[in-house]
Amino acid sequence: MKLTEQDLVIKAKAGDYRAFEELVYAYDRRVLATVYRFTGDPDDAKDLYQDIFIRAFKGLKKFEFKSSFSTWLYRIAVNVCLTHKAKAGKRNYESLDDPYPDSEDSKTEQYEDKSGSLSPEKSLLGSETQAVVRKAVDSLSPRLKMVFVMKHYDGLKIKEIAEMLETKEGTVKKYLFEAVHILRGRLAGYLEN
């Protein structure tokens, strides 16, 4: 009998190491992915994703079941990539490989001819409009793209992004708006050609 997440978050404050072993498994792929999208940097993100989970290890006899854990666990994402971000400075990562291939931005299959092969042209195409606008998210101000990534590329609600950062729904509204319009504006004249 498969146990539900809330058993498993109980097991795993009690110091079941299997437990918290599979709440990982549940959400490590989705947090390694968002993280990834954030930074840009795989490495950064590796990084990160460790630091979510220790975080997540040592936070969890805290844990009041006042949220769903995978709220929890979000906010805790937010947290460290938010201040990863301010440590940082504003030095920004490029990457020319995509570590993570089942990411939801990586799925090249509108590219694809009718032979089921990539149309070099198109992939081209799609990998040069893919690098401009991850590189004008990136420049985005660290809490708009957390945003934005969450909203867009994670397919969260806004009610869960609000849960996550704390805040208010409007205001995470207020966020994806700016988000889109400085976008637009960046984009303006890429997208005209």
Contents of the next structure:
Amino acid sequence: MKLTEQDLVIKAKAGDYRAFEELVYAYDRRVLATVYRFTGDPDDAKDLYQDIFIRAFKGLKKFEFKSSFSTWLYRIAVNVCLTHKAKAGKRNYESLDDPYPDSEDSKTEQYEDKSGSLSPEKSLLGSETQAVVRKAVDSLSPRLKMVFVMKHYDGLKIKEIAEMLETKEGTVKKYLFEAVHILRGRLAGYLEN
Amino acid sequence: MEHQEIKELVLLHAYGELDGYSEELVKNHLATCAGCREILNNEMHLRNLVNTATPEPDEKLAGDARLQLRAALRIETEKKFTPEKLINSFREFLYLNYRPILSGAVMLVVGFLLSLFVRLNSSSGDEQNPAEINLSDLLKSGMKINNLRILASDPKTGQMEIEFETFRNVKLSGSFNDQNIQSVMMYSILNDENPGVRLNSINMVDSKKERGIDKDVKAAVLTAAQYDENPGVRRSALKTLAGLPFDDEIKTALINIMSYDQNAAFRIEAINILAESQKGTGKIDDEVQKALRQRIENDDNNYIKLKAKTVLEERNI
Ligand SMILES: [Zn+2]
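Alongside the form predicted on its own that was just displayed, please also present the structure of the form predicted together with its partner chain.
Then the entire complex follows, led off by the chain already shown.
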């Protein structure tokens, strides 16, 4: 007999962690994909993944079926990602207050050596291009990056993203436009043709 | 609508966010406006570029993440557990325990000692004295059991004598079906520092399995087959599993091994055992089917891909 998700949640709330594990296994690949796309780093992704499910396990008592379990879980995932402290010096993102940084901005320095040392046309699809793209995505503030990852990589609808961020659809659109605008600036050298 | 207003919608169109009416509006406008076509084009270029760097978690990352989570979950649950709860949930507890995470071994010892202690106390009516020394006092003192050896074993009667080290050696006589002996076996399979000893204990269990195996011992074998760091121990445990009556727990363990064991030979063996278990049943179990399909798609070993495919195809004709 297959238990429904609701049965599993009820059992897990009562402390049955085999039930909890079953819930984990229903969603963990999607969660892992999101956090991995968000961090771009396997070790960070594992840490975030663990943090998310431990928080879910601890917080399950307070889950009252006001949303679906998956929405509740992804909200946790989003919160964990947004509060994730990247290792010192590893991230270098723009703040929301400054969504359209001047290209002379010192923060762009890290790209200059890249774009200077290789020809974008030749290395398109190469691993160096990937590194540049990753750096550009990482340069987004956590919120912009989260929205971009969920929309662009995970293929979620703006409405769903808004639900997970507990914000308005208009705000998500604004973030998305900003993210795209920044990336376009960062990757201009790779976008010709 | 004017070009200025439509521009805003082009990005949403590119992301598939528009409904019927506005979608049509944008499409019609795109047909006539080169400026907006260029915006859309740029959008698609950016998208293609960014897609070249999509990080996708592989099976290894997924497996590692699950193992790490299990260990963390166990620590989390231990925080909340009183000894009584620990005994009550001993089986689940075992399920979450496995050797590679050594920090967990300490709690496992406690769990084991408590459960053994309970058994010793509850079997006080037994005519057989489990040991010359007071084993329950010894256990309460928090001793460590190590280096379990099988001194004698009579295949006809099932009578056996085992020896293990604590602060001094303990000899325990009884039948294999004796709870104390099985408990020490279980402990040894999970916790002995010497892989050779873990292996011996599994082999002993294997040789006695037709006499019936305690559920905790079975859980220990399941755990060893999936998580022991020593391939020899995993192999023996897997062999023992193949000889036990197939059930859901064994199925889950075999699926895990087939999906996550780093050693391709064990993944193959797990597929073989699973395939064997499905013979004579009407249809391959759904979870087994699903796991086999994942192998076909994701395994980096071509033989395994082929093997999984063959198992599925043979049964689905
Ligand atoms: Zn236009």
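Definition used throughout: the rigid core is the maximal C-alpha set that superposes within 1.5 Å between two forms. Not measured: the values here are computed from a predicted model. Numbering follows the first chain given and starts at 1.
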{"property": "Core-aligned CA displacement of Arg18 at least 2 Å between the two forms", "result": "yes"}
